[in-house]
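Presented below, as structure tokens, is a lone chain in the form predicted on its own.
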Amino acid sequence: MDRDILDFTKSISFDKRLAPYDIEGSIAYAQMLGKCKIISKKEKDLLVKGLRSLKERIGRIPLENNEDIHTAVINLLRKEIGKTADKLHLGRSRNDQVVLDLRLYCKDEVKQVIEKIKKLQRSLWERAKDWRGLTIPFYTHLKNAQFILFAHQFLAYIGMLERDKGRLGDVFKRMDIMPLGSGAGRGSGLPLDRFYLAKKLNFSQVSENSLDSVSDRDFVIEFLSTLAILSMHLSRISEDFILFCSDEFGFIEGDDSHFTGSSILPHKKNPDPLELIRGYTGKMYGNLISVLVMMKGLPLSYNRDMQLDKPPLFDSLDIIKDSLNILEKIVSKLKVNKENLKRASSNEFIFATDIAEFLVTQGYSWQEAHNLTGKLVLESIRKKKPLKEMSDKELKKIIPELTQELILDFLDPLKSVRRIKTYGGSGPESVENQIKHWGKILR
């Protein structure tokens, strides 16, 4: 083969990652060939012994001279046991072999990602537990909205990640389908026992259509999509922490060992790892789009384009596992600045909704309560006078039910959150229930 063409079509540089799975699938296939009496027991035993020996050493063997991982394994096996190695390919094609390897690999990776999500959730839960008595403004349009318990924000992150775990569980179901025995796309004339293979390789289902089996990469696309959503969540969490660590907010501080300095500014402590998690999200989206675009025009069944599904998949998994590790480290050592949280409560207008809700309890409609509270805010701005300094007379001129004593009561963040009654809200009882709920799940 022309050397340039061979180099152009080779996939060993990236699919060598599938070596353990290719050998695992080959061991099961050899055992099945022996069971079905397609090869002799002696040949089966020799194949299995050679493959197991190879599996122990494969990580230390240079593979780059081979076209792909499947060829590499057969070539190495031939050196190990001789011509009997050629019996391994009876009834099998690289078309069904590669999708088997990929499904085995993806199943393992789903479990690893889920475990890393759980570890991050546990760190977030610890912060929620530690900071349950602290209040913080939450934001809409990045403007002060109302006060919540700081724990409530960390519990929100846990909920986002729980949905990611659920999606990964759903993806796993559609990965857990055994394709081997589909051959190049039509099956085999040999009496292959595909259900035996599924049992040996721990698959819950066997693929129903051989043509679909070798051409299906939906599970890769769905996996990439799920990882892209997970990455988006990690990016949003990172963005919150970047803002909260900024000098303007100053609510939290990262550990010195996790943040970086500046080459010119001696005082800087930059949240670079968080910014990179945010930045890598764009690459995660690009990896998903690249596989979607690759697949959109392919006729059935297998086409060589499909080998290009692996670099984006491997890249996305490397990025997401690193991002989860890094974010968990940062969260585990976050410190809170209580003084700055206290300073954040100096904006009296955050309590405007509390006043409006009080007026509703006094018989006003919501529109009336909203308008009257808005007039009170405007009066404070016009007079450049804080609400807590307005006299009873000034208050009653706009809202007859208000007194300075009531206003001072409204301007307390902890009292504000204690007024929250709704299930799932940021009231102390609700937050405590959420902490207990997640504590049970994460244990």
Given for the second form:
Number of protein chains: 4
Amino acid sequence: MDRDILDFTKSISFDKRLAPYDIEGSIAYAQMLGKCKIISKKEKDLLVKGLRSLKERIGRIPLENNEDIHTAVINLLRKEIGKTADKLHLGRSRNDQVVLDLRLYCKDEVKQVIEKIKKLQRSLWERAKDWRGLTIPFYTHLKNAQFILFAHQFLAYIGMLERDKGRLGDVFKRMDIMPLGSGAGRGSGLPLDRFYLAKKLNFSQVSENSLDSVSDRDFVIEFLSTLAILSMHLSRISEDFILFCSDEFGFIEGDDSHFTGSSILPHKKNPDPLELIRGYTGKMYGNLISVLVMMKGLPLSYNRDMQLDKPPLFDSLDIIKDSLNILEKIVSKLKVNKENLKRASSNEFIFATDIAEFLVTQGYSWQEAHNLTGKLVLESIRKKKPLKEMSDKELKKIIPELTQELILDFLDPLKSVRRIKTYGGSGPESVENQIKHWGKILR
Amino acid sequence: MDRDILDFTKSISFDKRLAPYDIEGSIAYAQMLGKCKIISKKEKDLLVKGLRSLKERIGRIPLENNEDIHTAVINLLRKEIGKTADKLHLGRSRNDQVVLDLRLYCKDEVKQVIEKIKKLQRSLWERAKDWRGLTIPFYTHLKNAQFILFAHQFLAYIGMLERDKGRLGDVFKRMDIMPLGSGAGRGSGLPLDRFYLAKKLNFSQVSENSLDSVSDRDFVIEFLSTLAILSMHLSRISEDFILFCSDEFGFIEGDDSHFTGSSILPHKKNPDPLELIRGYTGKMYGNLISVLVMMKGLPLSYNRDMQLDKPPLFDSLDIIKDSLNILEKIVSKLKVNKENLKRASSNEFIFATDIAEFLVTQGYSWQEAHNLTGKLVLESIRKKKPLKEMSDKELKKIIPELTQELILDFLDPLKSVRRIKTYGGSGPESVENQIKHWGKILR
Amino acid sequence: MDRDILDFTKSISFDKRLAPYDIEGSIAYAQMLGKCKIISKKEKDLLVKGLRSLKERIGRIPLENNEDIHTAVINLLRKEIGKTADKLHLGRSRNDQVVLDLRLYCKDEVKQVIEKIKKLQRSLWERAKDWRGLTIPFYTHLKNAQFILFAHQFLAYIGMLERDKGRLGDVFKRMDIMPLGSGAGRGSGLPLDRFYLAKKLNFSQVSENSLDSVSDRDFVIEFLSTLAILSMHLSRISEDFILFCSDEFGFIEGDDSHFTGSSILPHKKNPDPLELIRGYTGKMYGNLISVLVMMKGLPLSYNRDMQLDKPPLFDSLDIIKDSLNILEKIVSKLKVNKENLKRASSNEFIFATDIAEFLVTQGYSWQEAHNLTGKLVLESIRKKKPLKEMSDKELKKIIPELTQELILDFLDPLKSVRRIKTYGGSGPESVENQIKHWGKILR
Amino acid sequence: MDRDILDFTKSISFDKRLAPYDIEGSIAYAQMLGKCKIISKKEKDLLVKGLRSLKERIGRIPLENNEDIHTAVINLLRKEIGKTADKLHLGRSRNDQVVLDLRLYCKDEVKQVIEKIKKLQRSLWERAKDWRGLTIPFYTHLKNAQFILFAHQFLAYIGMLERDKGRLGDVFKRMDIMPLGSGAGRGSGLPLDRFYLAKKLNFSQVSENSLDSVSDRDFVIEFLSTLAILSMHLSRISEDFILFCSDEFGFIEGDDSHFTGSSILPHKKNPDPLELIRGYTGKMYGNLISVLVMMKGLPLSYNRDMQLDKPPLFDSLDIIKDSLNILEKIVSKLKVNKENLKRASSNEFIFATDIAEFLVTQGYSWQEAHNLTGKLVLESIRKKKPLKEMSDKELKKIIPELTQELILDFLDPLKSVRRIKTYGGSGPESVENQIKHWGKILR
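Alt. form predicted together with another copy of the chain, vs. the form predicted on its own above:
After this comes the whole thing, all chains and molecules, with the earlier chain placed first.
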């Protein structure tokens, strides 16, 4: 075999990550071969013992000389127990073996990602609790819309992440299918007990068609897609935080040990880790696309192209786990700048919608209420007189129902949010309920 | 407003597709406003009646003059029932309204796509039944691997598509959440009964956070991702069929009314529709990417960018429904060319793996069995003598267990598949079971 | 032919856009056939006359009944001049014809896009000229870095767009190759004069290999890629403007007729068109990906998949031309808010880098200069005393070279930018030179 | 700084690849500082000497402890020559330094990729020369179209690759711009001679706007896009070869040392490396998308996200250079199976188009010629009598111009290609010309 081509086709540099799963699968396979009398009890015991010993040590053995992880494991086992090792070839092909390894790996990873999401949610929840009394404008079109409780925004993030967990749970179901026994693609002439294998390896189902079993990488793509959406969520949270950290917004501040400072401006802190989390979204999308493209138009069954499903998957998992860790750290020490939040509430016109809503409850039609409030705002601008300085007379000339007292009431952000009544809204009661709800779930 | 900018920001050219859902949502909203005494019973009745009448007619009304479908519906309603129409603005914003419309639409579409998949599965199942007695090589690396029953390949396709249905079912759960009552993003000061709305509109849940409700487009992306995977499956099936239709393979043939002929070669039939199905995968991936990119790094809550979630979604749904229809048609009339299938079984060396497997059952180690079979094949090539013509003596010199009779047995594709014993494999029993299994599911 | 399949494979709904190019190509083809004596002069004259007449009218003729634009043109021509129309089939195939049409179309579109970029550059240049005397912080990590002339940022945009023009010019070269005469893929037995065709159709080259000619869609992908990068630039400019329009930044303001107002807050203007320009980047990327994916792994030569190159191309061109138009409009009427720009210069610490740079010119090492400036900043924070209020004594205690007068000098944004000396930097001289430079180019 | 966050933000694991370029840039920078009297001659000499010594050794020094390559180089230099090393900070920022390094790196890589393409073209050209006398069907819709010279297909590949070289040359122009002296984004107060730097570093231009200089990553995206198209070409060539290697086509064969064999079937050779080349297209597209997405909507100027431009770029370059190497190797030893090529010419109906073309030269209209040929083909099928066995009488009954002798002539693939007359077509003369043309270019 040509040296360069061998190097080009080798997968050991990345699939060595599957080593523990490959051994785990082989142990179960040996046990099944024994149970089905395809090999003797003695052979089975020898195989299992050798594999278990190998599992302990494999992390410390250089594997680079092998073509792939499956060959590496057999070669090492042969060194340990002799040619009985080759009995593992009976009825098994690399085509079904690699799918098994990958499914075992993915199932583990799903659980880890879910745990990390949960940890991040908990930190967000802590902030929501801390800042339940603070108000902040929420933004549409990056313009101030109306006031909300700051907690409400963090609760929104928690909800976004909860959907990610739901998706991961669904992907898990389609990973949880045992492919071994499909051979190269048509099954085997040996009486392999695939249900026994599934039980041993903790799978809830056995695959139903051998050809499909070795051709299917849906679960990889679905995983990558789920992680891409999760990453999009992290990019949005990061964007919000980057904005809120800017000199112009100034609502929040990261910890000194988290944000990159400058030797000149010790207090100047750049939100570098947040920018990287946002930037990594590109890679996450790219990894998804790369496997989708690789699978496009491939005839059944196994094609060597499919070996390339692993690097993007491994990369996306490394990125997302790091990103979740880092974001959790940052959120856990996020500080709020109350002064700047207060300054943000000085824009009287944010409250115009509140006034219009009030007028509607006073019997005005929606259109009238909007028109009248618009007039009031224009008057304030024209006269260069803030609303709160307008006299009862001036107010009533435009809207008879208004008084200065009422206006002062309207211009209070906390009173503004207290008027919210809907389930899931940013009213104090709803926010308290949300906090309680998540408190139970994230316990 | 500048004319060009108005045209640039208008969404009516595509969101008019949401008209029935927008009206349906408005009817429920009017009923809720009435039920909560926010409007009078008379107003409620007027609104509902007007909307119902509009629903009948809207398909025939040109809507292009309006900015978007929500404005179009209100404008038409105002023409019909006067300014009571504006009561629908109470507590509702376009931000939550558009999400409602889109969720209603998506839920409907999921069901339609599932139905179409099912229909295609049924046609594939018919072919599997018809061709259960035929053998065909299965392919790894596009090289002949071993023989399978032709039915087995079609059953693989059915299984692939079944996963698509599973994914669609999961996406549906996350679509089935009622957002109305979130207003522009913080809820409303009016006592809107969101649970009543959910019931009326047949949603199983109410959204938990108003800010998230108007910012979330996960369900669109998830839908597009699911459709992208489905489309990848269709591209693989198409690729198989295109190969099988080629002059060199010649295993199957499309119906004259399905494949494009030539005026010179009436029997020459190009698999154009299959190529288009394969090619559309590009668009399906592109549409997925376009919404992922659009959402990347967007701050909460609503941004106008999000309007652009619709064209890719609508496009992908049109493509996938067409592709499923067309592929179903083609499969339903697919013909097999038995002569060419027979020719494909003349390659004796496909059976080498069978011989090796037989030797293993005779007590040879896996490695010995492989080596001996390799030798036999080489001998046949060296002597330019087909295996089936080798005498007992010639055979036994290499492998004592072999006889000419045995070899002739091995060279029979049907006998080859009959040796397969595993669950989910391509053995006749397993294939029969699969056919029965799907017969029940696809009934 | 099955009705549904016919509809599925038809391309007339989108390729009708190529009508004028198809006719133009056919006119040249007829002339060449005449010149090469493949048809008679009379036939040639009849064809040319018929095609010219058709070119006038085709915009008003419904074409939807035809399969594609090529058939449509021939059918209409046959109606006009009888069966001489079919002479156009001599030596020509739809495979080479569609590439010709597409190349003609693309060449035209490149020119249009370049014109629109130029127009946008001119508007940006007007703003640069108007605002050359204003200062603004530039941003790294969305944090204030140092002061620049506002003009410098607009000149950066102009430079970005100039690269786009360069790329378009390069793509043009690879479009400018005449494919006709390649037939279905192997050329023709007729003595077609391809160089004559190139001359007539204003191509600078003739394609060198017939098989490649009908298989190649590089120019479409390259065009889409160039447009995707251009769109990325527009997304960055839009993002800057959206930020600068936010209540918190408040540096610039869009025209009332450009930004979407609210009935309540007539002065509240949402930058919707900018958000859409930013959001469309998703579609632009998606369109690029869709054609890349479609072409992946296609065997030579023509496959029907390739028909799907057109919808993404047309869509991207529509989007980019609209986006350029709209952005140009917005820029042409952009207003600056000088008060807010002034406020942005109140952050004394932005100037710290200036102080450090000054110290370096005074002989301090880079590290000392940074450390000392850092100390000064800390002292100001510790004492809650702005730099400009610190006495000479206080200043000199930390940095002997400093005086209050000097500090006041440093805290002047205009003086800050005047210290910049490098070519291409934001110093007034460099900015003037840039303005002059672009003034000449964009004339 | 938090350990995990430090690890997350570090770039040394990948940007160490830029080490030689970083040092090269620093040498030039030191020389320029000396030349401009910003540092003394002695300092300049010390810096240059230290950097040159470091350049020799850096490949053997572990760098992982540093944050990035720029810091690593300064730290190592400081160890070597003391704090004079910090003089390199004067007027320089990591923002402009990293762009310089990346531009130097990219320029080198472009040249390498072009060299590798050229080598592959040469091998393809050798095959074209060898196989100029052989005929093969060309394919549209993967169906036999007509016969071409096998060389013609290889010449098509050469032409595709030539366009890639053209694109790379164009990208090079936009890489060849010197950014140093842009500082963090606004230039510097020091009188840096940027033109001197450009000359020293072999750049043909100096960047025109400092803000754009540090914000621009167009050249990375453009490079990735160019490589993505190149990779698409390789995927198409690979697909052709995989098809041609299949048992059913069997036109060509890879070398034993290139294709993966089986222990059982020593002659069975799987085209694994070709499948990987095809599969890698996914990664190449993904890498392109990841940088496009990362840049979308980023405000000016530098954001930390932009650090993530490197891993996809490096990955794509590794993949493409490997793929070009491997494909060149394979092509250089490709064998043709003449027997199977002959078998492929037994399908008489491929020649039908030739007959129709002949009839047109005999004065038949295009439509008549097609109809008559169609009739002839049908008659042959109906009678189950090959064309070549039909008597003169039988032939003439349908087409008076035909004789058996003529038909035998038509059924000769070589004679078929000899009838091709067009420039760039697959006629022997055109093919010879193409071979000569490329022979000169690829010398």
